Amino acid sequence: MTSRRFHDRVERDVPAMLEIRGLDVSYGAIRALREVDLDVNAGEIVAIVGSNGAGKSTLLRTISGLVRPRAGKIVFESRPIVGFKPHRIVAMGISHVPEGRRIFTDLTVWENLALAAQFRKPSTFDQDLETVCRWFPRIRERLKQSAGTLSGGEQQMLAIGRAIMARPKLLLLDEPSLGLAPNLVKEIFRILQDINRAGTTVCLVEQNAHMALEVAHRAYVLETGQVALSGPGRELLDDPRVQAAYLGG
């Protein structure tokens, strides 16, 4: 696919919630991200799509402080955050749901949720728990159950619910559909749209490009660590190059 960059962001008086400029990340001699520029505006769902090894997960891990970039800047709500520890970034309002869920399987569902709530006022715990259980009714039914006994879909719901308990302004999701049956994928994406409508901004890494581009307000296509395309999700969904490379068109 020929590299092409374009930005459809409407000029506004306030900066983007998340601004990334000239981001470079390397693992030894391997350069994972190359001069990545990216914006996420408040209230959006922004999708990051691309093939395996394109740098999608590295991008989210760098935003959340798990990886230190070689160069570039990351600004969240007008505040540079490169070099901040992950727990500090969570406290600022960014929650990361990693690929593979990473729940604590030897703890109960309730204990998993309670761990994330430490970043917010204790007085809001019951309200936040009710919000999670409203979006994920199966979680309510399994609060006392060991998290390791949940199905794959239920574990993904728990991972998202745990992130929501921290009351994020920006929710980062890495491959939420991975390993799930098609009906569960649809359910997860429907709930993500509900979460977004309720006021949480979402940045979504997803190999299911069709589903991601359908729900995204805007999207970026990463190729070998670089932004190759960007624009409205629906426009990229109809782009012949995206269809040929990622949608089987």
Second form
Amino acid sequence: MTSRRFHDRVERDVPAMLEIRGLDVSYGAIRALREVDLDVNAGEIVAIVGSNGAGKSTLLRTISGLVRPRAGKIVFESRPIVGFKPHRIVAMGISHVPEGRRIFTDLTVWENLALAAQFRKPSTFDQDLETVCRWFPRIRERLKQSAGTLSGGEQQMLAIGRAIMARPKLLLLDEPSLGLAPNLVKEIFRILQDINRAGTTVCLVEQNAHMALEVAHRAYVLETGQVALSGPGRELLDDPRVQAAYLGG
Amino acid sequence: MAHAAGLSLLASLDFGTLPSQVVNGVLNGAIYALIALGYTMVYGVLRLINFAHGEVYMLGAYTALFVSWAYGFRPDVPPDQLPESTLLTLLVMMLASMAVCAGVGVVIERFAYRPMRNQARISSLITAIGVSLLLQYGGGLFLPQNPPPTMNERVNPYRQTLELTLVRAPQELTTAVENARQLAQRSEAAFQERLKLEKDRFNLSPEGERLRDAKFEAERQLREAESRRNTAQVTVRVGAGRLAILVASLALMFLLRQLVLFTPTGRAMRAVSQDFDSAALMGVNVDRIVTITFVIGSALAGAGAMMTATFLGTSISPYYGVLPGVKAFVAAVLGGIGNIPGAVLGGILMGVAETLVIWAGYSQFADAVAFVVLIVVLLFRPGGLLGSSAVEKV
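Shown: the form predicted alone; wanted: the form predicted together with the partner chain:
So here's everything in the complex, that chain up top.
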């Protein structure tokens, strides 16, 4: 990966799609994130890696409005979004695929997809459903089924498809590989790259650092709530510190 | 000993009225079901027991009363000068009750529960009990106590008792009754005819005595034929008002079902109920869904309150909602709290259980049935009849 170097956006005059500065998040006395600075540029795949409890999920939950930060700012397409309700942030173009998929198992697959699209006007439901089904052909076969009957891999596909129904500009994914067989993980990441190439910016959080760093244009390493390292995905993949800590030496 | 006591209890029961009792139990249960829906829907989206729901019901009954006063059904009007009730009057009363209850529900949610939403669950629970007490005792200050049920005096069609035959007796038994009745009428006529010829009514001639005995025999045969027919057929006696309540309740429940299953709002409600955060991430405005849930649940309670207050003529006080509220809450738990069909099932079972206890002669325990049911359910099926038995994820 190529000429685009980390921090070169400082020289460019186009601001990042998502700019996070000095983000502090606490749960009671526990500080989950401290002084986090992070950028996601339009068109990128950005990976956030780190061990369990490093604050990765908290970071995504704060961006999408589920958690209120104690300090710091989050700017999406030049608009500060801290304090917005989650549904407004979705409407602005940020969709979040939560950890553990969290699909609605009592609803049918179709209802899961319809829910995500029903609040957008004008509705382009049929077209969006077609897009999702093209990316995830297995979803098409199961539209009428209850979502609880899907396999783990299909549930993850539904969770991503559901987020895409909202036509996001920025797609946040929390542990998309969690609990999936290796070949399924590969398939999911391949589809994520396709989605990215089709114009959606992707920011994903992963414990499976190897896979994430391989597909990411840029990546951040989070340690106990702070950014420890950042750089192009490839570079981090070769970084001895990252290899020691996250890639099993 | 226990065996003998059981036998004597069985002997004392009137099984001929059992079908009527079961039907009336279902009718009573319809109201519990209507109130239970409010508990279960709010629990579904917020995991909160809205203890003020019974008081919302109480305010619905008062709203219906005040609207009926506005229509001229005032206690100071002499009964013969009261206006006639029309379907339109009743409809306006019901819509007004539903609207006021919906408003009260929304206000309670907005100002009492929403500020507590991110606090520990016990805070919400205490808030709910507080709101309930506030409305009861606040109502005690401002609302008339036990006003006469003027309106009920004038909803005559709904005060009648209907007799419905569910299972008909075989034709020959009905014919036998008819024949016996004709015979009895003929011998009665013959006896009356003879009586005119008799000199002394109290000292009949042999012919007079023969006709009198024939008349008595014919009447005895008629009673026997009737009793044979009655044991072979099932008739229920129900109040027309209760029947109207059942029909209206079923209609409202059907509307609710269609809304929840087939509209985007209903879909969002089910999503919020299953996963609050995940629904928010899908763009659902969860605050709006919570408000809609309170509107619907409270409006259903309002409809129920208007109907009981108007058709059954029970007297209204600020504590009017306490017992129905508790029983409906237990009904919701019985069916599986958070589960909408469960609330309907639980409400109806509760109504039947209560009626049967009264039928068995233990009417002083009728109000305790709810709590016995609650204890039994919590012991054997904590998730309720239709609820999931899964441990709740925190």
